[in-house]
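Next up is one chain by itself, shown in structure tokens, the form predicted alone.
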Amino acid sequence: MLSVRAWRALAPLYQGGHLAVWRRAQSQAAASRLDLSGIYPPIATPFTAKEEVDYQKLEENLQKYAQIPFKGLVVQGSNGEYPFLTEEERVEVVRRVRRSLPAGKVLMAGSGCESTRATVSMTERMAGAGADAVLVVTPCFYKGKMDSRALIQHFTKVADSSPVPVVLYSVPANTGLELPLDAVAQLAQHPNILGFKDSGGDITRIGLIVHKTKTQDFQVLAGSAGFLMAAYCVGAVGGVCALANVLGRELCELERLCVSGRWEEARVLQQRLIEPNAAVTRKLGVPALKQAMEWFGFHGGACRSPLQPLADAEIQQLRRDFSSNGWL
């Protein structure tokens, strides 16, 4: 990875259109470029009985976090309730976490927020804060307007003034939009762009973004365990998932035996998060996340206002889908 020195040194020659001087100054730093391979557990933000940040419980879940082989955590995503801390919080999460991330753990923080300016001064101030890299969803709420043009400016103004390497984030469940495939392929192309979570859960779209990015050093993240290991067959090389957060030795125990091709045992493991998966993430939703966490000797606890606690009928739903497969 540059240092943020050398990238704001070089930047000028990027933005000037001196794209032959930019890459071999870039191919000189490509050893030490980010390595995102690995499993990572979007981490849910604990409250108090107040709906204050509850820090103390977070350092506690660090704790545990830190005993599991994460590649690093991923801090402010959907799972962390990001839309609902202010802005002073989510950097203050994101310092917290840093100064407890053992070392060598790599700390992605989303950084996304609905209009360039903004997003541009949030990422300089979650690199100020500790973070490696950052995770920039796709701006939404004029999505009819959010087309390949609009997203390709927008991604490439936040990469331009990054001191940090850009991840691209497309979660639609939660937008209502996907990061178009061409507008990938280009913004793979930017020096500090280095890669892209695909929470749509297309198999066949997220291996044509490898192919066709395949001459980029560039990184595709699963977004969702229920597909992790499809994920790995088609190039990608790590994930971002929620159910991490509870079942994280197991994830990265899938992600071991995909990267040592032992694809008949990593089936067998796969196909029994998948429904756990699904509970926590497109049935139930975070707040189903933050109860299973209290079940597997996490602080989840409540949700911010307005998202609402599971009600007796999902909780029981939600014990099925652990209990059927074997984890409760």
Second form
There are 4 protein chains.
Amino acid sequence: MLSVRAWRALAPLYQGGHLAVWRRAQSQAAASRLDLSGIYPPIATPFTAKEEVDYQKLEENLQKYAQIPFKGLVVQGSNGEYPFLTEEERVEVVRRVRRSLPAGKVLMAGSGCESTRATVSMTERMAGAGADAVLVVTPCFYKGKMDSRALIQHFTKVADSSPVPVVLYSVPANTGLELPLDAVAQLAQHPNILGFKDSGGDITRIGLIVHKTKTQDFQVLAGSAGFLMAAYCVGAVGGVCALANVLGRELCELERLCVSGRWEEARVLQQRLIEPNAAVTRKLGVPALKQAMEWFGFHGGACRSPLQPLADAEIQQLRRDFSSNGWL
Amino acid sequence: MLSVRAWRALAPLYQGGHLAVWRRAQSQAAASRLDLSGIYPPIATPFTAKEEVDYQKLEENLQKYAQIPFKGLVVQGSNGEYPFLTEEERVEVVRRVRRSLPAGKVLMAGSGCESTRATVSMTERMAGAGADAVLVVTPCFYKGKMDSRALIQHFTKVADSSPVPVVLYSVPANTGLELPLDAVAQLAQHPNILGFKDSGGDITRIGLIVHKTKTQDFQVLAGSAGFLMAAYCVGAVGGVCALANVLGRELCELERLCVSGRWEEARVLQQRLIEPNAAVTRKLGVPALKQAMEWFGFHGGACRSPLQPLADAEIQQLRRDFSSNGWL
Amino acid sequence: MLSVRAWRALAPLYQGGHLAVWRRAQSQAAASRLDLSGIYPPIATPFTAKEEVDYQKLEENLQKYAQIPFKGLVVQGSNGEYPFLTEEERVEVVRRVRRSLPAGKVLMAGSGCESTRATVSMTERMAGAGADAVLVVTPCFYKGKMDSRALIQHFTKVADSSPVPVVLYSVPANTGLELPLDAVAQLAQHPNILGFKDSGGDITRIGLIVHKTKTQDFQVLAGSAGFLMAAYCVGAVGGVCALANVLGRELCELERLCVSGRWEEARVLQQRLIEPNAAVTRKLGVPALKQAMEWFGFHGGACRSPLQPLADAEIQQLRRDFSSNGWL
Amino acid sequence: MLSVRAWRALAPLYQGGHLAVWRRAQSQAAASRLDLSGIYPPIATPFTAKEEVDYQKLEENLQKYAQIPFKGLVVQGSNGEYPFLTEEERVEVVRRVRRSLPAGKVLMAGSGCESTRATVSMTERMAGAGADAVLVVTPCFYKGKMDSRALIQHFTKVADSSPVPVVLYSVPANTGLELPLDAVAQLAQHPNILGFKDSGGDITRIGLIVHKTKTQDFQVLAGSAGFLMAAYCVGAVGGVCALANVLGRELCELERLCVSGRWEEARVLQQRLIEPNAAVTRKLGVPALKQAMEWFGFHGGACRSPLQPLADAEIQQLRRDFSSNGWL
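I have the form predicted alone already, so could you send the form predicted in complex with another copy of the chain?
Let us now look at the entire complex, which starts with that chain.
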């Protein structure tokens, strides 16, 4: 059976018209898909007080994460402050993570840019730096023109040329844009697109995406800890959760309870995670995530400007959202 | 133990300051709460071609619904076109439903109006017409001023004077307003407010509401079939689902699967219901619900203006949403 | 030439097929349109402490308004708390205003309801109570279905049967819905629809509506004082402004400056009105309008629940918005 | 009198505490502010069929623009596709424009990036390439955290270090974020921030910004042709309008009519520009702008992916929006 990489190497040969052969290769490629199931922290990028990337602290975090039964790591998801990194920094962080990551763990790297050509190029660089898969966010500046036609073409071009499998990524809180369901359903048929991270949290939509892509063995990941259990319930296979930077073991435990059908226990745990999760995401954002990391033994470090440190009242609110649920 | 009604009769006596006694009565009242768990169709109101309420067709629908294991009926939820009914019609429809409803079924009647005084009055009339509980929607015209303070006072006044228990109702697609979580949490402590119908569908929020009200034995109902399974998963006890007007048995079956922990089977059924549900709610609305009712042996009838009959293309789309999921 | 009323009386005769005659009557009717140009306060409804309509205080307000060069009054616009009034109260308030209104002033009464049939009926009652024109808001509960097709049919039916001319009314802050431009353009051709009150404040859209309806002599009114001067600039003929309940003379002065082309002076005055206007509308709403009325010698009175009195901090903010612009 | 540049050079000296001297320098700097009044096309970036920057076509456009009485050019506003350019390309385009631009015309270059440090750096490079001023858009990816505190600090740091004056830029259709009024009012006091381009189009807000900044001689520019006349009416001094790429002379004529108080003529012209403007901005976007440029004798060229060429139906709609207003 062809691996995805082998398929990629052969694909150009088929494009002269040997469609039947190409289709066969496609389905073989699909059969060998990377298994994404499990929990991933989309890791934060620690900065020094001068806002330089703090590779030393990053390394120390990685060593701690290695002790937690994560499926892998996402590098440069939304809360990795990737829009604040230079291209060089984006690639270098991935290279460092690759070096530290224990064998068998999946490295998923965010490679999305606004233009298709920049995304294609960044995808190649991420693969070269050791990413097992890339997470590609919807372009969003021209949101009024980012309809299904434009997005399908964008992701298709990226997936066509990517040396590693592509995971689609929709995060409306940051982009102001949701990857439309019909686009997801069509893109799921591409042999090099193997999954979707949905951070929107509309559980009806997530259920429908699972339903519409079930013949493609398409892998859906919850993009936030707040609806992780519900996402498992409707058919997701894992989660990329900011909160896993802080409460990683607990999220892996929640995964285990869901996967083994222990829903009553899962519910109790899930409910205690909603407020801490909201605090480090939509309520108080990346600065809160980094603050909470400090409380739980990780290095958060500073944010790059224009992100500001939390105000005192915000720190207190953050603490309450953890302590009232028994985590502090 | 005091029934809720007895508690209501005694409550004024306690308000002179005998707070301890009152508190005790409260908890007793809470202990005897009406059990809301199960599936409810928020019944459509059939109209004649001249847009008069068609009580004959309503009666025939009720006889068919009596064969389905619903927990009860909701009369004058959003898709009952209640904003188009006169006050007299609102009450008369409830009276007719009461007369037809088999013993043991719960009649929940929508009694919400824009002003508190009108809601208080309509609530009394609904109770007089035989409602077991009232469903009270958030006032919404002055949405900019409908903060937690205003809404808590509104619902508290209504619940204070209501002869029957109150169920809160948030339906942002119609009202442009979500009942805030802190308001729900506070109102859940009122002895005469026993539950909440959430049609917004934010599963993270629903989970958090269950969590925040767990000491009050507060009953949360999913307000739409699209997220019914996920809502059960995070702790809801039932659903008020427009689609139950059409596929009532199937929704009761979904309930049974969720309640008995048969999640794999539930998921398969749930997924087939998402598109039909979306079609008769947010995509095509009440006219589509009524059209689909006709296909499945119920009387939908006309809508009142300004709601328009479906255009031909919409009817085809509606049919596809049912047929592609194996229902037609 | 036929008056609009005469046209209405004859219209049924023409509907058997005498279309040419009917068309002629239409254009004649259009030629005699009521002139709406000028400033209108959408009057507040004073309530007693027990939330009853305070007709005495209303009367006293009307006597004061009679001293101000308003074109007329709007009764039961959004800030008249009409959704909190019973049908009887709505009509009675109009009847009282009619009795007090000096000759030559225009009485425009809000007659919009959710259903077409209720709006038709309320329109007739308003005309019977003495309204010179009716202001008909977009129905909004089923906002997902209120497309141009539904709204055109709604307003056409209302205008067809109305004994007095109809003014369209779009107020998205309350309804969550904007009357679409193509619907306005088509409805402007109806002989009994003579204008449009736009409270949305999108000045590009207002300019385009003036442009698209210029052959119909359609009269556009600004729905708020914040963009009154800009609206005159792009072709509006007047304004229905909540702030006119408080600073009526000043708004009439602003009108005079705009109409006479004294734009530099107009600008200075307009700018001082923006913050007070925002304070009594979108920032703090009807309770703030009523509070400010008290400061300026009018009776505001209480609001009906669920509208709440202003908190102390809000009163201070309101005062600042007036005083920092030199009005207090 | 000190020039702004001289002030910048001296400013560090004053920060040890010689506040009075510093304040004086500030006011002197303010007095010599660059005059921004007039019309600017935010020029499109032509690409070849292979999506490379087509400097030859750019040059030819510039020669045509030199014949039109523009105040200057904006390079890399939103419709210049700057998010699709590399850093090198961004700077190179500015360098080329500088070389071609007739003496006396203002070159305003977009230098906004997501991080403060990248914006500081890009601002310096733009000044080095010959920009007379920089246009700095609000960072937007972390929109939930981009409150006034964060935005004030961001723009202050950029302005503190910028060798040329800074113009603030708010374009919510692209960023999902509006620069808050209080932030604008505070930033207007910075000696190196001399104006604001508002593409949101809320005329009430624009009027209030003019009002709140009147003691700073702060210059407000309309960010779109649809509300250009209204913006002049309330106190703006010019416009940066996508449509000026196509109908530049007409927009300069509209400016002349507004500035000379010929409002009646202005209104007629303004109204004919609304639909063409909407077509090349929010309705059909940059691809439509480039298509229309071709019709009017300029080079539009291709867009970079993921922006797609217009579909046939869109081209027809675009044509109608120009032809029905007498431009084609």
